[in-house]
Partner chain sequence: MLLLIQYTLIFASVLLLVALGGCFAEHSGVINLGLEGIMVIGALGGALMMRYAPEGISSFAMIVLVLLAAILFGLLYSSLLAVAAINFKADQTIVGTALNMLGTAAATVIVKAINTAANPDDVSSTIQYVVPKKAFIVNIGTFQFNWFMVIAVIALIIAYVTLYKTKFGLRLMACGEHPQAAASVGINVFKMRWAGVLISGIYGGLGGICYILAGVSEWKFENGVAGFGFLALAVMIFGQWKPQRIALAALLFGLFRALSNVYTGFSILTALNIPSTVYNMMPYIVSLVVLAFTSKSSRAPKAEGIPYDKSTR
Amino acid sequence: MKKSFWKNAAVQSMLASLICIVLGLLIGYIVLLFINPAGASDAITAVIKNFMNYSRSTLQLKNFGSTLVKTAPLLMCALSVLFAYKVGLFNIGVAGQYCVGICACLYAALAWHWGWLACLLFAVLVGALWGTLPGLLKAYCNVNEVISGIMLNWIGLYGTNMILTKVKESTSPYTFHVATENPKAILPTLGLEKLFSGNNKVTMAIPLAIILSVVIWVILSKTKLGYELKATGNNKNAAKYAGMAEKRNIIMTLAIAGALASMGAALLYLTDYEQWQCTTSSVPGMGFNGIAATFLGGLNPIGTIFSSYFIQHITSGGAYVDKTMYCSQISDLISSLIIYLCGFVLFLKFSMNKIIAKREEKRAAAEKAAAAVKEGGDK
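Will you show this chain by itself, using the form predicted on its own?
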């Protein structure tokens, strides 16, 4: 039983993720000690506690809700990366897909005054079309999706800046508030705000993102489509020989990945939690954090739910670090360390399997030697 327990993929993923989390927090604590040892313990504790830094339960619930609001788009970006990775593609263009999702939902809401459902679907459609571009280049021109994805990230960013200047405030670089300009574009709360002390930013985005995680798991694990997509990713030539449309599968995969990332953007910006700054000069970190959440979750859609929340929990917790002792970027540094170490999850799982294989080999050799000795004694 012990052997089967440690070889279980879910157990290995959980252990690898926990090791990365502990190492990230430990290294972050050491960095804090070097900068200012007097407040290191309080700072790392504040990051871990996040909304629990408040003493009143109402404030705790309200800020817990705010963390969940940011978790929903992060989860969608993680699912975007995961879906493509399962099919053998690395969707590093998720940040650009996230940008065009912001552009689509905000322009539809602020310029055309569409309702929330139309804005959400429009973002999904635009994201799918944007994801199709690297898919077409990969399928028909054999252009690596990483190269085209990186380039499209910047095109998406500056295109978003340019288009959304038409719906921005005249005295600032920020877009208009959706809640003020077009209240019908705000996602329904479904009564969830009552659970979080009246935090009206908590909407249907959170349960919707969780439901989509389950749907992605079902598609990849339980359907013929999922099997064909994964077969194409493993070996597109073998998939073609087996009668599968490998080009169509590559394009479809990146289109779905783009749709998921863009939906994540809509799930955040249609709550009016944030405004887009039209002078933004770097792609949103949400897309790259999604890559970390994917690997920290063990490349499993269900595990990704928990890893996305954890990364956002740590990121939000950084806001409670004492800024009189540490610079404002220290919270980003700590969360970045943890996010960086998330990339070692697969390496740790590989190391575990290697150690287990060596132990099993030694055990088998010992059992074989014991059996030979016993056989010689019997003779």
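Quantities reported herein were computed from a predicted structural model and do not represent experimental measurements. Rigid core: the largest C-alpha set superposing within 1.5 Å between the two forms. Numbering follows the first chain given and starts at 1. Compared with the form predicted together with its partner chain:
Can you give me the structure for the form predicted together with its partner chain, which would complement the form predicted on its own we have just seen?
Since only the chain itself is given, any partners or molecules it might have are not part of what comes next.
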């Protein structure tokens, strides 16, 4: 019998994500209606259109480029969450790992005047070390990685503020521009800026992040290491019984997750797209949006590429709403609604399978009845 199209797991994941997106946007629209019914439709279309709000195609391309620039770190954060989740760990510390990545790459670039490769690798190293902390606590002290992750987020944020104060402009709370202070720390553009009407913030970061998501997919689904890690996630004791070093696996997973998030930070801050504000009082939203992208992407590295772009698309789109009526946080509201709805994905898939099973049963019964009728006719 032919396998039903709707039974395919990938199709179901995609469908579930689409339902989450549509419902999230719909609820967001209702909230807008409550705030001010006059401009709600314009506002929600502005969020969805993002760079297409510009009429000139060169400006469209330039702003499309800017959205992509911020998609790269988001994708890295999402990969970090995804990698840990596959091993049964919820890496909520991704925001803190992102923070220490910013700290490491900016300090290396601005205080020590290193080149871009050295800055990038330094950020990866620091992120990996930061990630080992919750790993060690989890493996040896049984500390829940969610709680330790949150604590490390705040420690990382305050630490970053403290360290980067040494490389900030004297008249403002912002760090120096990397482009003017140390141009050799800027990531190479590989000529990509020509595709985006000269937007020189578009660098190798974007293709690199996409390549890395493929690498993560290969590691998780095609290698022995990936198999061992996933086995540890499924059942720690069974993995130990089968001779896998379950403590090492937990620590390594969180170290890799930390390295990924931290690298994401370097991929954004080494383009000089934005400066760090040394008085920041809340943990960067990039990490939490990464969690949204992970679950919206159906926990698949390739799906994550698209979901990261989508989340960044509406986050950037928030800047275009009419500020006299609404605020740009409306897109944060929509993305948090989407994560909440992602919690229902399991239930959605379950109901889909139930409907399919019922239909098949009906069809089988109908076929049986038809066959019986035919048999009867032959007699």
